[in-house]
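There is one chain below, alone, in structure tokens, taken in the form predicted alone.
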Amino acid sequence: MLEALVAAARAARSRAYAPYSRFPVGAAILTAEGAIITGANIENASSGMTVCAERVAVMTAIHAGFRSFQKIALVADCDPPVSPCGACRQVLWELAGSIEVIMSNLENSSSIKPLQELYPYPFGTSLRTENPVNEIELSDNESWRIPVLFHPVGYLSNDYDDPDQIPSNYKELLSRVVIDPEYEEGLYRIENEERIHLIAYLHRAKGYTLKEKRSGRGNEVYGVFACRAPLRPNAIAQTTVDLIDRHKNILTVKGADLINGTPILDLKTVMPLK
């Protein structure tokens, strides 16, 4: 899990907004449930308004409903590896406790320390229980409105870098599903399946319309939930493919209508019709 956490922090650097320091930093925090939540530094012309990657990650995780954390990884282009600033050490102490801090750089040099070794005399207590929000109970018709976070388990690899490049005979063509090695054990016996569902995130999709003409349906108008339109309120796709082969964490599949680099959120087996 350490390698996956550092890799997520490295990837998170691409989401930084750092026009002033020119120093993008990525962070990834691991929850007790095994979820990985990322963050990157977000700067501002008023420098006091800048928020570091560590704080973005832990505050995003708190808002997503997580309360217990195991580790946090930081990645930046510097030597020695980047370490949390004093403000971040204080925030991490209160919100996450003395978690393990993995400090890394782009040369894969790393240093690992417990937070309390980096911050031996913190201010205040850790893991507060007096938060009045703890007493708020949302009804079922309210709680569903809170956005949910997903962490991809792998990605799709093929020769099509743009949706317009996917050929009409894609159902006959091969692609590879590359699963993060951390999840390889979850593929146990998947080679016994002939077909699987890929649950994917359409990372290039922007915007949506609730009704539009569908070329594949004679240009008749359909609602977005009544067809397979790629532009949707949530850019999630399900496509069913033939499973051709498995080699360790890599699946060869046939019939994927997805572009190269599409994040894969999950795999599901195809249940036989009764």
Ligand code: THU
The other form holds:
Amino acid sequence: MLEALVAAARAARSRAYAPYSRFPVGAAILTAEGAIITGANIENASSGMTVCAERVAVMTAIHAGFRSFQKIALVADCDPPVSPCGACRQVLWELAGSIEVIMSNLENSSSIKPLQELYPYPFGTSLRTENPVNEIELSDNESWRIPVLFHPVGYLSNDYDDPDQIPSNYKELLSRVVIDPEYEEGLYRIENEERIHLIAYLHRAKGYTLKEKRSGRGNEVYGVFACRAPLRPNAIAQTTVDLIDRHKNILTVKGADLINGTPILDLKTVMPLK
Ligand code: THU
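Alongside the form predicted alone that was just displayed, please also present the structure of the form predicted together with the named molecule.
Okay, now the whole complex, with that chain kicking things off.
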């Protein structure tokens, strides 16, 4: 899990907004449930407004509904590895408690310390095992409106980097589904399946129309929920593919109409027709 967490922090670093310091930092916090939520530093011309990667990660996680945390990883390009600033230590202490802090760099050298050791005399909170954010009341009447965060379990790999390049005979197209080694055990017995559903996120799809002429449906007008168009309010793809082969964490599949690098959110078996 440590490796996956550091890898997520390293990837998150690419979403930093750090034009002033040119020092992008990525953070990834591991929740008690095993979810990984990431953050990166977001700067501002008014320098005091800058928010560090750690705070973006922990606050995103709190707002997504997580209340309990195990570890946080940080990655920046420096040696020795990046260490959290005092403000982040205070915030992490209150929102995440005494978690383990993994400080790492691009060379993968890292040091691990409990937050308690990095921040021994916090303001306002005593050493407690109960996290105060557990006391947040959750009202559920409109909670279905809250955006949902997913953590891809792998990605699709083939030769097509652009949606326009996908050949029309994609049903014959072989692709690989590379599952994060962290989740490899979850593939146990998948090779018994002839076909599987891939649930993917169409990361290049931007915008949508609710009602439009649909080229895939004889150029007639259909609602977005009455067709399979990629431009939808949630750019989720569901594709049924033939499972050709599995080697460890890598599946070879036939028939995916997805581009290289597409994040895979889930794999599911196909219900037998009976
Ligand atoms: N920074 C972080 O995001 N996390 C740390 O642990 C150290 C510092 C950011 C804040 C600012 O955007 C830049 O690094 C340094 O000026």
